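Consider the single chain below, provided in structure tokens and representing the form predicted alone.
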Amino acid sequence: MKKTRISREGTVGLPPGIHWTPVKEALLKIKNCLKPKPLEKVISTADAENYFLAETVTALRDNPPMTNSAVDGYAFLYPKNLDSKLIEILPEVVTPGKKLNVTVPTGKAVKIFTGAPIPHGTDSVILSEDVPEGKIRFELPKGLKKGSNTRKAGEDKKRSDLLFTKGRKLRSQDLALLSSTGVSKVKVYRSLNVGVLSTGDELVDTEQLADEHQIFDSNRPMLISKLKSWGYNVVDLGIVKDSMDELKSKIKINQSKVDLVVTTGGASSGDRDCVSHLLRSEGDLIVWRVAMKPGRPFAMGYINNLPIYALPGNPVAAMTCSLIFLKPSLDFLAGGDFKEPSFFHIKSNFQKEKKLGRTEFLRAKINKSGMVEIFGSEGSGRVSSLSWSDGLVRLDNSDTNIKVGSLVKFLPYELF
């Protein structure tokens, strides 16, 4: 049987006459053309979170550092005869953040709280519900076990211990754990500077009065939003007309101040679109036209060495694109992995006939049932759709017929 060529002339499913390149391909050229110089610096850790680490850090200390109760109880050595079950309590108190200078005999039990370091002598907690209150003396329930309600030290972490390797993205969740052993500072990478641009005649900012002709400008908010959210420092460069001289100005006078540039608008082939004519007749266009739905015109090149991100101007285009193609572009510039987005199976809730040879991304959601259900309408102006929304069903090139109950791939935003 002869094969479908997905990325030559004549591709089922797409205008002929064009080169369309596979998203896996535009992907892998994306990435080999571009040069990361991250520049390295030292905050922190409390204002860490974002950033790429520049080195691997280790703990640098026990976590926990002493071993210490992990309830409000009493604690006591654990009896070797375990005849021996009768414990008498001792009016001492062990609280936490103290130092211990006290030691326990054999046969007794002091009151301890939670946190708090376990006293010479002791080895074991028992609850204080398990102590009926005013009582001098407990005796040793079935079922405790030596080291009960105790946290070992280091049993977390040890000093020394592998935390994390050179270029993880710090969460906060990342934070606790290097405060918990000692590391306050760290080492990451500076974080880009994104200039975000739109392009249209339409397009006005949603602060001005539109005539009925105008368009509000929504995916400016969006991009600057979500680069926000990803860690990257924003530098809003506005709005362009649909002008080549007023575009390669824009980017002349801003080309000192960003290390990318995101535009949306533009990209396709008309004769009004200064994006991708500025990138064919002035730049280096590495990726153009784009076997997928929503999203065929995205560009990807360089003007003057600065890395020029030409998304769609339909908003979903536009996020679909930024999350493909520009989220692991970002992270490989500022000293992560280039990583494709993830994703997980998960049944359908639809049935779909789709055309050979190129990938769709569909606005999805998942419902009650646990299946997966897409919007009613495909269009990539429909901005509600992206706010209905919770990710997107990726459909394949070879992927052409999609039956309720079939297994297809999910990418939740939450994974971006």
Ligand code: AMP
The other form holds:
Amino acid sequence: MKKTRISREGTVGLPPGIHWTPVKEALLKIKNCLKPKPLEKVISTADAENYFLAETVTALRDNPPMTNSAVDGYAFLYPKNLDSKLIEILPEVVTPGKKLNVTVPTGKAVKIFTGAPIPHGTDSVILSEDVPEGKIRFELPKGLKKGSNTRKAGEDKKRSDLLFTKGRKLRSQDLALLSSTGVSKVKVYRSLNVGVLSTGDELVDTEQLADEHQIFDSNRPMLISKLKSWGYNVVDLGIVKDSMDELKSKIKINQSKVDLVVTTGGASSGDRDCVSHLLRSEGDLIVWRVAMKPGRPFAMGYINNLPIYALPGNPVAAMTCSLIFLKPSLDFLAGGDFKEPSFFHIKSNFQKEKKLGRTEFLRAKINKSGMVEIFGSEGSGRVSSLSWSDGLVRLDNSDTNIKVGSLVKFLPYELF
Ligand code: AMP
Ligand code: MG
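Would you generate the structure of this protein in the form predicted together with this ligand, following the form predicted alone above?
So here's everything in the complex, that chain up top.
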């Protein structure tokens, strides 16, 4: 049996004697313990990027509202079989943004500019480049079809068409669609306030002078900017020492200002790992110690009903856990779905023997030949690997022998 073979040969990539929760199971446990209670508010469509819709939205009018010209050219009525194919150009000009007051007789054309409504009596437009300069008539070119170079009223969206369903996270292009159909305000869910906290006796802010034994806090700037780019409000809770009391009081003082807290560092099982200690001793621990690399010490739980995401201190692990566990949780709490990221399949240009039984996330990018390559070192303290890479490769529990040319799962950071 596969399971026996793994343990006998010692190929499981995790320390024995501990229950390492598989990533999928950890995600399910987290999802099941979250109780979204999003509040609604109405905001301007222009300000709605990254908010989750609290309503289903339909188009308030057709887009485009009238059939209009897709090009600069001449508008005319497409001749019927017996009509003359020679069309005479009238001196009138139709421009965008003006009410229509021209009716064009059969066999005649008027000059029209892109976006101007097609005048009464016409249904087709010939490109101005296809009518020689200074000509007062043109012959219908063979290839030109009825309706050519026009955009039909409502061809993009019709009034009352469904635009988005409740729970949709709005992107900038969605704001364009809403605006084009006259939706100027939308009902959305209030964004979340996320507390971000670094823990570690060795940490100092980059503004401070650091002694040799101290290191700069790189997790907080990374997580704060990531959270903001996802559309969440950040409450910067600074650095706390490896002290249960300090951590407890920091959380207590800020409890009312935040919807959840993200910590980094102190998530393992050592004596000085105060975040996991606090969650285990005084909190409600939901997940701890995950069968993954990097990010093995990750913990999630509640302290006084406040969700706490305890990410490991190593920056690569902190980033990985924020993408894998935090992002779907935030979106769920903010009114969206708890969506696991969908990785693409891309050919690998690397070779790797992977241990069974754990999920691995590798810093990766796509090279010039369209294959995915990984960073030279897997050390989770290698901050430079995050900057070097554009996303993560995910190797699942059962993946072992990755060869050059094998299909692997890759996802750019922005698409998590
Ligand atoms: P910990 O998870 O607290 O055991 O920390 C693991 C490693 O990550 C240690 O080498 C820490 O010094 C380092 N580390 C912890 N927090 C940070 C941080 N905010 N920025 C950079 N490195 C950190
Ligand atoms: Mg520490």
